[in-house]
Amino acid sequence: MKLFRFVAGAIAAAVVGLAAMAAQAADPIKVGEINSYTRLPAFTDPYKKGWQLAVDEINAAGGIKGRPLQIIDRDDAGKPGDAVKIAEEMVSKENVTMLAGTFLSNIGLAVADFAKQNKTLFLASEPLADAIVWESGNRYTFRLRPSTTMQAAMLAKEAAKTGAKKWATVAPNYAYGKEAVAAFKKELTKLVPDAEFVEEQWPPVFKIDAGPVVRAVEAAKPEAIFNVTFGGDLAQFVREGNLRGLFEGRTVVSLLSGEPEYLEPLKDEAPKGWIVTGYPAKDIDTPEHKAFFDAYMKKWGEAPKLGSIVGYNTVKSIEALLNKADKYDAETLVETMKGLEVPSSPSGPFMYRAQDHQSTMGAWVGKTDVKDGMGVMVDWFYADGADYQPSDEEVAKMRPAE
């Protein structure tokens, strides 16, 4: 019996090894990945590490139908024009099967338009603008992360519980910021009809002058603040607000501010008690997340961030798509992507809705705190994206016909 088990184990190992070798010998399946790597490294560096981990795991297990998966990544430097030029080169010269990635919403929208004009499948990993799958949605574009409206609805539900009615908003002056404020207003007033918004501040993205912004909000005397700044803008807003006591005795609801990319750099200056969407990486105890967390730690020597989850889930989506599709032309991939299920991921199972091409991936919602000199998320829960999406009737009114 021991000999039988030994031989069986050796055969199994040999089969896996041969499959991996065959995958390496076969022509790779190329995917073009475009992102703002030099412009937004706090998010895109862990994002890249996440998708690299997923690619390594796939290829070590034999690839996609015996072929290795190859991600060809390029840096758009945060410029829509550069992103479109890169997309053109990837499709015409690199012969990629599909496109993926992007971070900023204006870049995501530009690549989505390219995908439509050139009939190329595009999986938008990170950009949150609703328009990507709704008002400007098209047959060839799908989106992974929960949209601005979805996350705003998650936060509005928690904000309504605070009893605050007099609000101010602070958001970057571009598509994502404008949509976030509009969505939060819409969702909050559904729950609190007499809520009012007494002040709006629209600093340019990545160029906030926090002093005047904080003074203007303080002068309006709101009971609560809805914040949409992120990255360096968030850090400046928090520090100036702390200095002037803006947040004392006020409810603050803040989109994305629980993500380690933005929370950890604040260290002991991180705000306490803000209601946020984010990622409590070290506290999630599902088997799928534990396996991802341990593998990420082993490969990179650091804990994953929210970007890591987005990168990993992007490639897991691509894996599910390519394994299911019987051909890899754009039209077959699009039809296969509609209703595609990704049964296992660090954030749990999700699928891509046929009616609007939006995934049901959710987000973690909780509050900020400081522990051991570091900003963290506490009192959190996972909000399933499927519970915060518009109805088919609403989608039909917003989304152009294919």
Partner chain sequence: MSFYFAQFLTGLASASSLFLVACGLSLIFGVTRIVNFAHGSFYMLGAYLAYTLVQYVPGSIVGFWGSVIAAALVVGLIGAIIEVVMLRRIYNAPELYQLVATFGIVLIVQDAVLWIFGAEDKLGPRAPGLDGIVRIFGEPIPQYDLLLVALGPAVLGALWLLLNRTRWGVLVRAATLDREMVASLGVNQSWLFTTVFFLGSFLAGLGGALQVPRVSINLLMDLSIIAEAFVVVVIGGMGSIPGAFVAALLIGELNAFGVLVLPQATIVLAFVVMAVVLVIRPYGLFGKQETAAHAAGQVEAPIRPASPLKRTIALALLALLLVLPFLMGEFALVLATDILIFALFAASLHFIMGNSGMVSFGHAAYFALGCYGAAFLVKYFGGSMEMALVAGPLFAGLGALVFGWFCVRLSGVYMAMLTLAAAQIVWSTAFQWQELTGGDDGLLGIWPSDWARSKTAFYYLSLALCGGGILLLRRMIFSPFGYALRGGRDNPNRTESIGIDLRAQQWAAFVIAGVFAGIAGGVYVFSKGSIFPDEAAIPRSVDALVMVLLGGVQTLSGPIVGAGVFRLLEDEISRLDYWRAILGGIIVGIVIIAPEGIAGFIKRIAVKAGLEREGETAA
Contents of the next structure:
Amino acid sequence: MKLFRFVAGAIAAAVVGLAAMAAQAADPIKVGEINSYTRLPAFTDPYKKGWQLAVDEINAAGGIKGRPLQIIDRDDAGKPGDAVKIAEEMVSKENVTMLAGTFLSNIGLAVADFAKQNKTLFLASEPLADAIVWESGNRYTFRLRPSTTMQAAMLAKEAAKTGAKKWATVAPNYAYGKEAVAAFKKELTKLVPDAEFVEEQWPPVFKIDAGPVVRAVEAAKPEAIFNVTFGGDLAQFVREGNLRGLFEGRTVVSLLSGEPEYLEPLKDEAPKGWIVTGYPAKDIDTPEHKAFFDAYMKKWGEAPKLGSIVGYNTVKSIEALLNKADKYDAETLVETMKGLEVPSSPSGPFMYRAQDHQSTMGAWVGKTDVKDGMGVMVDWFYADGADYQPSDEEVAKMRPAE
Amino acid sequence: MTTPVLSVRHLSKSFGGLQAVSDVSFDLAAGELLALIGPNGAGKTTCFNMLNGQLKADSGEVKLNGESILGLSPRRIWRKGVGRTFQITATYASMTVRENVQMALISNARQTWNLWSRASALHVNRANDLLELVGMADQAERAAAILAYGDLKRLELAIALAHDPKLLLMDEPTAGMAPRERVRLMQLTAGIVKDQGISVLFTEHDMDVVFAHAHRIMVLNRGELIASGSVDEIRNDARVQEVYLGGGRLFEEKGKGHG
Amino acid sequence: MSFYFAQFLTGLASASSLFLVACGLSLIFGVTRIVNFAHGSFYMLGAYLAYTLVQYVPGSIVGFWGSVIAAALVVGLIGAIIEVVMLRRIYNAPELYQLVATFGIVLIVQDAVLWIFGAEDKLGPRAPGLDGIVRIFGEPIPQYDLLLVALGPAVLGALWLLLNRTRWGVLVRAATLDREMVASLGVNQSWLFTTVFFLGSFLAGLGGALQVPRVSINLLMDLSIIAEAFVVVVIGGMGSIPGAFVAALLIGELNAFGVLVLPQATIVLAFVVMAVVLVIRPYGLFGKQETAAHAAGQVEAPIRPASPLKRTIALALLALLLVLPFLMGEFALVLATDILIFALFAASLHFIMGNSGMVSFGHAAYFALGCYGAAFLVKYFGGSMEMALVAGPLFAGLGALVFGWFCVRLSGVYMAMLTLAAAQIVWSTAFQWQELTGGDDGLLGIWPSDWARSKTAFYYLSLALCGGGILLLRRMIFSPFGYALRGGRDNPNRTESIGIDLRAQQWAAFVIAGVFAGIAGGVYVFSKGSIFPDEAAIPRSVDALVMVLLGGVQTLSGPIVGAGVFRLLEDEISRLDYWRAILGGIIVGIVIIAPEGIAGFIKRIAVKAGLEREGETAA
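Follow the form predicted on its own with the form predicted in complex with its partner chain, if you could.
Below is the entire complex, every chain and molecule, led by the chain shown above.
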């Protein structure tokens, strides 16, 4: 299998190489892409496959204004310091037109700060932190995915319906986790004013010691739990929690846990009945999604994950931007980004808001279940991001003046 | 009689149940070369280490020119004017011969906290003089690491003399040297002592060296001083003969044993 | 009450896992005197191998335990092979070389695991037959945890029997007490070492394999467990198995109850406990003072002022650096700025390590403190860059003043371990004290003043500060202060006996090194605009060690050459998929083939060619 992949990869590389030689006449448009490819492959591997699919489609259709689109991708190993170093290298050595990518919120924020300092456009594809477009928002940074607050608001609406009042939270101890908990609290108490939060656990990100955490939550005897852990931390939390009966008779609301990236590794241990945001890949039957799904299956031989959509939509956004902009200097690109519409994508049309640089891409909300020994999402619906945005006055208050 | 340079009273030390040094008392006069001898395990090294501050005594008194030095750290005792050579030479292998001496001169001038000057340019003349004194001037530029053992011993002597000590403590100064070199080194030491009026306390295994150079000899056995006197007195002391393997051999053996 | 008892059992289960890893590490250290960074890699390998094997025998009890044992055996074999092929060549090298070499192995294993098993986190199946809970006083306890609780004492007992009832065990204990003695008994030492390595690695592999049902297996397991295992081994006393057991219990319970009281400071706590223990008992709870002198490596030749040829080269280099902005593009300036910063960082480490013989495994602490000091001034006091560049070194110096006081009381490996603990305290504080440091989010937006904002201006600023710092350090090495330290390294007894307060001088040297690392850190934070806890983490400390080693420990220009080569190399290879393994290979290669480093190698050639004054090779 390994060998096969290697050979296939080599052939593909050779073909791409030849194609590149043929296209040498047209100078490619270079975009620098930074992501945690080795640190978080569960998400970034499908993400990369997603954007590669989009790049192939664009270049097969003649590129952008006759020029091929070239994405230079580098691994930040999950370290914000490395990401900044790479960003600097991409700008000063590779002369990229713009930057894109990042997964972890702290890395997204670090690159956003770099973008501001160096006056370079940065499209943060996946980091969820509200701060990227709000408190730390800057002229040069835009974000694709629905933010923590948007997703928390989607979940809070469903959580309010359960009637649970006594809540415990479990979240990784960094910006994303803290924000998610704060946002969920805020959104839930808007709907359920007498909700109380009796326990907060803040395991260090990727270093959870799940046993004691589960025990501490259980000791508080909450009616419901709001979880923000993801990846390996989530897997350990679910396993320890299942083992100790933490989730029995309790409502669990969990951010992102319905994404196949996180649900599939749990196999038959996947939780049942959790209220989550995620991606029911096989069940979405809009024509745009079906076309994307089939193309992805054909190219990669596996079903897309949420990361795939984010990667695909990232490049689709870049395509729309570069087609619309008449010049490719940072200031023109920024002005073009404001209000930029992406008319068609697997998740439906979306646009980039001028007031806070946030896209209106939404998320799927539903419940988890186990089918054929595999975690899936059921009873889901698509929540359009445009319906979960703060008002313009609120935005104005939160964003620093340019 | 004037105050002795070194005055030791009732010095004792035990390790666990073992009495290593017991009630040792003696005086050392100015310009005197005093040998401390005894069989292995007699307590010579323990005694020495208490005098130079490496070991804490259980009880007793040690005075240098009337001033108590017992319990002071080795470096304080050095500052009081006590120089020292080691049984196994202790020099700085990664410095030149001259720099080794300069180090002691720098310390004596309290310049070790100087962060700016070039160390190898300080006290050059004085260092050269000291090296000249021990006959090492021609090797001043060589690395200490490549010296012959006898030369290292002489270098150590130069280092010990750097702060014009009143007292030199020499732990087996000729250990590990060839017989001819031993004589040469002790002659050198004796000459310097005579010229500069330094007092020396030394331990030694080689009885030829002891009898040839010591002004006075003390014999330690099982932690106790059993005899003290001139060379002739010690030579003829029955108890000393007893201690040294039933007599006789003490005066024939060519001092093979050391360390 | 029942809740606390259950929490106590959870702590015991963690303690058992920790003990398995730590006792292997302690055993290996006791006999071979090697501080084995790669021990965590063996643990990780055990977990990955067991995970893989278990896939073939789903749900079978025999299959599960067979897989665990088989994985541990394979890891034991790998450990033995590494010992024979690599470590055997460096037993007589100074600790620094050994540690860096084992870190090279860590890098190689990391990429090997990535290549073989892939980058995804793996969640293994639960242990068949032990996948339920038991209710104790009404509290649910996982059955598997109970098994682990029992396993720790069982392994301790088995090891006790092995060490006290077999001839092999007697030899191991004898070697732990006195290595020379065993050699003089005519025992085949290499055979003993290899078997000890096998057993130690086996235990690490077993510890890892047993984690399969508990945690998700990932590529970060190696460094996170090794840091904890070091804590346990150092607290217990290096080389002591019972000590490792007691310390593992201590740390396991500390984690279990710490999460209830101070959930934000769990990582810091362990290192603070370690530091406290070392202050009270410098050799750990059950450790004994190291009696045998450790290997000192080759004697260094006397240092001499630069020869005319060297001066010419240095001036030419300086001239080149001054005109660099006119010759090269922006990125080259970024790279050159980085090199200058790391050259000063490495030179500050070399100042205490090369010249003063104090091996620091945690020098990144002071680099990071310099970064944070500067960042705090900007963020919380609204200070300017100029002020921050003073505050950073002061902050680092303050840290070095505190940690140094503890560290200079020890020597050799123990000192090295305490410096590592100090760095881990800095790292975990930076990581967990979010209100102050931003934790993993770091502190952002720390950019230079307007006049230094362009790459060229900032490059000149770095050149002035870092170049000046390096020259000052060099000056100090030639000063009486530097010579006293050099003397203290060569012969501490002689140093004390010529009236030098060595510990005070070493403490001061530690602070000076901290201040200069802090200068490098201050410049660094403004060159990147941000600071994250990673700057204080183990890999950054190892970077500094590698730079010094690469250039040559015994060469004054070593840190500069080392930093330059290291940074350029990193820039070249970090684009490759398996660059860690390449770097690891280079590190191991240098330790084994060219321990004198690049600058040392050039010096040797220059002496041969008659360009350099005959440095009279030391005996």
